[in-house]
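Only one chain is shown below, in structure tokens, and it's the form predicted on its own.
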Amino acid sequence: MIRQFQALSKKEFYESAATFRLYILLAVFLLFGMLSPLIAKATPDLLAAIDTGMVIEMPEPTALDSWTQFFKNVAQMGMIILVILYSGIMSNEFSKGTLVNLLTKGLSRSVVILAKFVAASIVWLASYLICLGTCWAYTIYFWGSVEISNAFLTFAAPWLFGEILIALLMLGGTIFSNVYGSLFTCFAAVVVLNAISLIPKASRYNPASLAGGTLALIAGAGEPSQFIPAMVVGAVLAAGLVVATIEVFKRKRV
């Protein structure tokens, strides 16, 4: 089992590199990490340079503006790019039939799902950390050393939401065996989670708040206790989706 997992994980990394998925994700998130503080710093000057006939007074940009831009970039465009790049993580295996020979030779179906999820998670984590580290470095450069309260919880939340998206893509791809089903499953789940957030009593436990809601901790407008339940639910949901994918794949005809 361990050797199968290692071999399949290596295959996933090689495939990510061969399809440029790895390089695209790393490059895009590196760019987001650079742009977040740069946009925050340059916005007042850009608005001042636009001759609209109106006097626009903008407050001096702060480190908080940089992190606000960071969460916007990651939670919006960043997540969309992640979903697009990994939308075929399972459906490609069905369309190409690359797993047929391996499965007939005794490859565990559970290992297939776990290896794919772990490999995708490592690439996602590396991309996210590059984005975070770059943004942090530029923010310090522009505004000096800034102490961030509850930093781990604040920045771990968007990464966990990305894990949920990867798990959703895998489940959808396994059920429908195509990219469209994978994307539909992910989109439908996000819509449902956002709809649940409209219920006041349920919003505290809603993983949807992990995408960018923890910015409130930096701004001093929130407490860690507000987001810990959503983190716990999010972790359980991601694990549950992986388990569900394994069970569906075991019954799936390849």
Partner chain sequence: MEELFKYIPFLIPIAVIQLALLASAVVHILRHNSFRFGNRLMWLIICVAVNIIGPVLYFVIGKGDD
Given for the second form:
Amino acid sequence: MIRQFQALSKKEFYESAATFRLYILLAVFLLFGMLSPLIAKATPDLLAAIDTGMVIEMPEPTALDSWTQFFKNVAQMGMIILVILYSGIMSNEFSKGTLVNLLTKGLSRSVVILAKFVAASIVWLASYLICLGTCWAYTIYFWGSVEISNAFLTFAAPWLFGEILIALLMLGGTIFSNVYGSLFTCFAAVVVLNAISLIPKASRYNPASLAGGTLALIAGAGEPSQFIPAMVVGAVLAAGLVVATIEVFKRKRV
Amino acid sequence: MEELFKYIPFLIPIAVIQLALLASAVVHILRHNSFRFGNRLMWLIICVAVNIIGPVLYFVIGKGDD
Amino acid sequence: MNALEIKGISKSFGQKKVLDDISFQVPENCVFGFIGANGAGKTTTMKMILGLLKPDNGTGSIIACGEKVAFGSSKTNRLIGYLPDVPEFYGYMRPKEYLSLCAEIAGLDKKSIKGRINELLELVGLSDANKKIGGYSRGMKQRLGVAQALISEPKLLICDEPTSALDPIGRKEILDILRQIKGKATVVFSTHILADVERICDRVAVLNKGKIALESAIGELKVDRKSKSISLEFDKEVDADEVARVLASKGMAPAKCEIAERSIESLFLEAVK
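Alternate state requested, the form predicted together with its partner chain (shown: the form predicted on its own):
First the chain shown before, then all remaining chains and molecules of the complex.
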């Protein structure tokens, strides 16, 4: 089992590199890491440059503006790119039938799902950390060292949301065997989660708030304990989705 | 001009990434001739004309399977 | 001992009954031809032997190499090699990389992997191929498919229509490889090309409308249904009438004697030599 897991996750990493998925993710997230502080810093200058005659009083940008940009970029464009790049994670195998050879060699079906999920998670973590590190470095460069309260909780939240998205893509791909099924499942789930957040009482537990909603923590506003329920629900949801994917895959005709 | 110097630490790495993306996309397009849709000329134009997004778009949805 | 025993298996997809209570045995170390028209249920049977499909509830059993096959479980798969009708690979890998992935999944001893891979590539004639699999022809993919199926030295090799999609040269290569395997493993292969069966099979089963219509050793088949014709080949052109006259003078007047046309296959093989 462990050897199969190693062999298959090695294949997954090799695949991300061979299909350029790895490089694109790293490059895009590195770019976001740079763009976030840049946009924060340059917005007043840009507005000044477009001289419309109106005098717009812009407050001097702060480190918090840089982090706001960071969460906005990662939560929107970043997640979209992650989802598109990993939309074929299961369906490419099914539509081509590439798993047949491996499964008939005694490859365990749970190992397939786990290895894929873990490999994708590590790539996503690496991309996210690069983005975070770059943004952090530039923010310090421009605004000096900044006290960040509850850093771990704040920054772990968007990563966890990405994990949920990856698990959703895998479940959708396993059920429908095609890219559109993956994307639809993911999209539908995000719509549902956002709909739930309209209910005030539920929003505390809603993983949808993980994508960018913990920003308040950095500013020092809000209690970390407020976000912990959503984190726990998010982690349980991601794990549950992976288990569900394994169960669906075990019953699937290949 | 002074204003611009402030942004040098950003501009250089961003330019490097952009050029690296552009170069790898163009080389890939010239060496492979299979696309999920569109043709070689179209993708070359998109990659050259649209900064960053062009090459990313090519690798994400334009590149054909081997 | 039998390499494969199938007893009373049925399978329906919805209302359609694909297999109706089929049974047959495959003795060890033979080449077993599994013949049937397209859609006769050959692939269904093979997928059930591999545990990829579930037989209808409560019907029969499949025993491969002395172990019972269970749906969804991969326990018996280490004893069985499988070549799908169109084997699919990861196009970005090279043959050695792919085979080493297979070897690790099959749980081969780390030290023996390299030797085993070289041995197999030699067997299927891909020793010099080091390009990415994505650019391979059907024939090359089929040969690589045989190599991956044999990676764990299975006792039973199951090939689903290994020659149907190939040109005559590719077909010949695959059949030659299968013949070489005989003796090391039992080969079961499905086909609708009867010429292939004649070339390499020891036993055949004919599947028709979900039932086994005929099962026998090739030798017995031929003895049972003795042929009344004989084919002759001469080094030079001869006149058919003269041959008939000579034979008639010896008291063996043929009912029919005519010059055989050359088969297109032999012409093709000669032309592309």
